[in-house]
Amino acid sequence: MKAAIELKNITKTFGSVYANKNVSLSVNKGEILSILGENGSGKTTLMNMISGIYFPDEGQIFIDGEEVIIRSPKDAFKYKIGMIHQHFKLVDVFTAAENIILGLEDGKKFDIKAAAKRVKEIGERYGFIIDPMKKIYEMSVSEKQTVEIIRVLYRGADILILDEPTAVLTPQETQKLFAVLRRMRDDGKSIVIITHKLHEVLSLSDRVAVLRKGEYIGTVNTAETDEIKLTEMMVGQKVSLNIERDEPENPKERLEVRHINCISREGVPLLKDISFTAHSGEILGIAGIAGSGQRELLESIAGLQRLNDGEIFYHDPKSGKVENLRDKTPMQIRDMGVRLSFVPEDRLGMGLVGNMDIVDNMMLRSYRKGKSVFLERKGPRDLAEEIIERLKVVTPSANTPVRRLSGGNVQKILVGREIASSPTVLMAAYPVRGLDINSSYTIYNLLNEQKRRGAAVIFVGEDLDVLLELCDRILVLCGGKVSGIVDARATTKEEIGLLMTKLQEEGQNNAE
């Protein structure tokens, strides 16, 4: 096969730290390649080098078997390359076919209408689908990623760049993308996928090429490997994926929750006759598909989400009293020990402030217990070193501004941070969303810490086969409802995913 694009010995540094050493690697035409390695370990990186956001400090880049400089994403066009980046970079108050022909100069005049019959035929083509005609801002995160990826098709992009592509989508949404990315390759455009999600990689790329602290470590056939040879490739050592998981041990009540109901602004029902006990020493697991009230139920607890009925009882282990967790303010409730760590899908706009570094987060969460005009630093300095050292933080040091760090960096600090705080409850929803293999075990360890000091340990998660490993029962939602409650260590994913959907009499199995 022909080589499409080719790299040679690309190095790339940021001050002393290499972020890209040496790398080679091609990427055929008409083929899906997957660049796979641990968070910071140079992937993003390098494809900003392909695409002109940034410039090699040394090595060569050809296109088509000739040696090609590109400086800018301008340059990167010239050539047919194209990035969708992970944040999107898109105008809100615009229409797709505005964004889609923003900064487009091709000498021709100005006619929406004829962009937006182009954009419809590229769409029809691969089975996008596109209303050229919608703003922005009234977009799901899978159209706003639909217009990105039609907007590099449309400049007549061939060599398709795409960063943590499913990062944010639902299952289904994924399986639409998966579709429409085999249809371009199939059309003989050549697609590089940055992705940390094995199972994708395995199901969808042709070969796939690892990278590991910077370095290139091999390319293989995707048909001839599987999970725990690219696991190995890309830590360097042997790594077992196995959860462990213990019997929880003197399980007591620790939160109740009575028959909540919670309605939007608008009038819609989020949340309808909830009840379910969280026990100390067990992990609960919510699982239930995109949108199905997950988000409003941990936020209910937090305090952050008004109810319009329902009780919630806390079973205070310091002081023995039960207290009714609707009368507190959300700051009561954090200092009772109840943590929220929701990892939102805009980590740095919800979770972390990005120009601040990482001892400044961790004030985020203390600066109210100062007891001068002048914040004390010492304890969040060591809580940040810790959280480095303990979840491997790829980071300069811990005075790195969090913005300039790996988004799977970002969140081990922002889940780091809730851990650190030794809960009664820890609420941790998404905890390893964007994170490589061996990061998501570090945290799936973590959680079992917490169980096993007594902690009630409410987990939300995507992937049904983490859930069945590491939960003792498995709370499932559809809807803003209960459709069951189950033993995960009895039950199995195709039980859970009829509940998810709803296709089982409700309150079935029920194994509260």
Contents of the next structure:
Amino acid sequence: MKAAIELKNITKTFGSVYANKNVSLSVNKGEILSILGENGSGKTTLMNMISGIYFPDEGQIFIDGEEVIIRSPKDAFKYKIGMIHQHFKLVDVFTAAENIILGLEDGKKFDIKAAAKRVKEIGERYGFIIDPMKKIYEMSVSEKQTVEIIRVLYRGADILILDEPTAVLTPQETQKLFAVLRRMRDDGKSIVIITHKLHEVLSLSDRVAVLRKGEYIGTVNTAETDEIKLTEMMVGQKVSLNIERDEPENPKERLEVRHINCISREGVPLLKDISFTAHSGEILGIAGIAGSGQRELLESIAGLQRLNDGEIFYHDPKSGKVENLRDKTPMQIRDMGVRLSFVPEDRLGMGLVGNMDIVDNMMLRSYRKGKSVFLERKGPRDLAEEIIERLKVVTPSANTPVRRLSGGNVQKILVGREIASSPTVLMAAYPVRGLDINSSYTIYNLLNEQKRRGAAVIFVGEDLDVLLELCDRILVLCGGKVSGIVDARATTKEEIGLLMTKLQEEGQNNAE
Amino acid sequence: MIATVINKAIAQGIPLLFGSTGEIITEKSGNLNLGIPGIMYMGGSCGVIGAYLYEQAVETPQAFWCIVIPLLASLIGSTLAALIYSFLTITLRANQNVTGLALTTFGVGFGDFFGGSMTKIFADGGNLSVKTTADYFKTTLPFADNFGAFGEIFLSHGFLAYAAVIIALLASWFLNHTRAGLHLRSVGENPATADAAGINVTKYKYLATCIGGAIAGLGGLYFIMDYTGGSWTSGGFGDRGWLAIALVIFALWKPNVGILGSFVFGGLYIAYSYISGLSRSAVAIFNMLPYVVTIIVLIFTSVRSKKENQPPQSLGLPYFREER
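Can you switch from the form predicted on its own and show the form predicted together with its partner chain instead?
After this comes the whole thing, all chains and molecules, with the earlier chain placed first.
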């Protein structure tokens, strides 16, 4: 078989971070190649370099054996490469046909009817169902994806790259898409699909290329592999981090989540029947592929997400009373005397106000204190100074706008503020994302400190090594469901890796 | 009588039509140019200045130059004003609302300063009048009188009035039936998508804003040359610029609907003068009518929320390519 694209020693860095390091792989003509890897393993970055979004720092790209330079999506189209991004790039008020011919300068007369006819022809050829005159805003997600795919085919692409195409599809739609992709392969086109769903890899692709932390691990023939082997390639060997971990002291039920369900405004289920209990004095880790419901879960506990079903009970450590937090606003939760702290994923969006200084950001938590019409600034200022000193925040002064600080320092301020109220429940979503090693360990120590104090700590993480060493128990989410709660001291990376991807497969089988 | 009223309504509506067609083209690129009132005022003032200087410079002004010189002066003035707006909002990504309002203040000041200066220097404090030029602008079709009421309503206007209607029709055709029109609309709806499709977003935004400004400026020129018969007075243009922007909403961003809308607005604007016995305060209420109608249209379209009748999705937002 001949290689349609060959990548040799591709390296791409963002700042000091390697997104791709020395990656070499090839895509054959008439095959479906899966690119498999965890979040942040550099799959999308690598494909973006082929489709002209990014330019590699080092390395070469060969198409049909000849070296090419791809600087823009237009260049990519010249080499018959088309990429279907995860977030669709479509104009809502245009019809399918108008979107498909947008930006196309083929020198022919502008004729939307002729274009619509060709769109229909392409659809029929590969078994798509498409109405070229339908407006995008009237379309379902899967129809929009069809428009994106046809747009690429309309420009004569021979190499199609699909970035997580099934993330937004129902199982039935996924099956239809796969049928279409197989037909394209039989038509001689090369198809690359980026995914982290193992069962899709196994059912669809001819070969699988695995990336881990930006590095190329290897390519295997799908027929010669299985889930266990692929998971091993994907997650790799366990790395020892030496994060301290004490045995939980006198754990008691603190937060009890019972059968919660949550459906998005578009009618997509976000959380499906989630139940678990978080104990005092322990760190409960939450693992899962990004977008499996982590954010919604934490937000429903914090009172930011409406639930369709289920209950959230809080066991008050002092009075021993049990209170239901469901459908309470954050303000009501606070007024009930529940000391709940939340370190959200989006630090400068939800956690802190970038343009305000450290003292003012402290006041976001305490502005309702005091009776005077004037604000009391002494307390927040003292708190800010204390956090700066204790957590070694590098800042010119307490009056510096937080957006001017580095990511690690911003996070220290946010976590510092949240633990200052001595919480009984502390939730932290990806608290070490983007932080250097030292700042990360500072955050781990702070979480451990809260655990020893007797708080129930919920830690949402993406690095399995960290989860395994920091947490006492790990809850694994998959597609909005709990696919397992495991003892972090006894489990393995592979087990969690499988739980992160497996349930979806079972759910799909059930649905069919 | 009724024919006269309609004739006056049309004459009143033409400057609004120029303004709204220009603003629609601008807004289709995602630029909310609130500087249109200033640009229209500048377009009118520059036209008068050009005409006046020409009339002073020659013994007997020629018809051809009497038309071309003010026309060019007006186009250049309003295009330059729109260029200022484009540079600030597209290249420097300044806030569109602030820039537009500043441009309106600037345009009115510019017109008043130069118009006023010329009045003082040349007309010795009297009226700055370019009647000769204006007469050429007002020349109607010679056979208009032979057609009775039809002639009075439709045929007895200066050439700029017909130009306004033709430009509006062309703009509609351009937006809906050409490749460049499709590209322009995509820039206003979703510039990131347009960019990814290989469309030069900056170029489209600049061109649409400058051409839109030039068209709007003609509204100012028509007002002075045709409507007032060539006499420049400070502030005479009134709130017509804002009415033009209201008309954009009334016309649901469709230039061809704007033609009808401008005549309705024109009629509402002068309705008070045909109702006898109105007090001054009642006149003020009548002057509000076009705005009231616009608000009603806004309420209706918002309630029905048909996507096609909404403003371009990225209207008022600056665009810059996201970089990681």
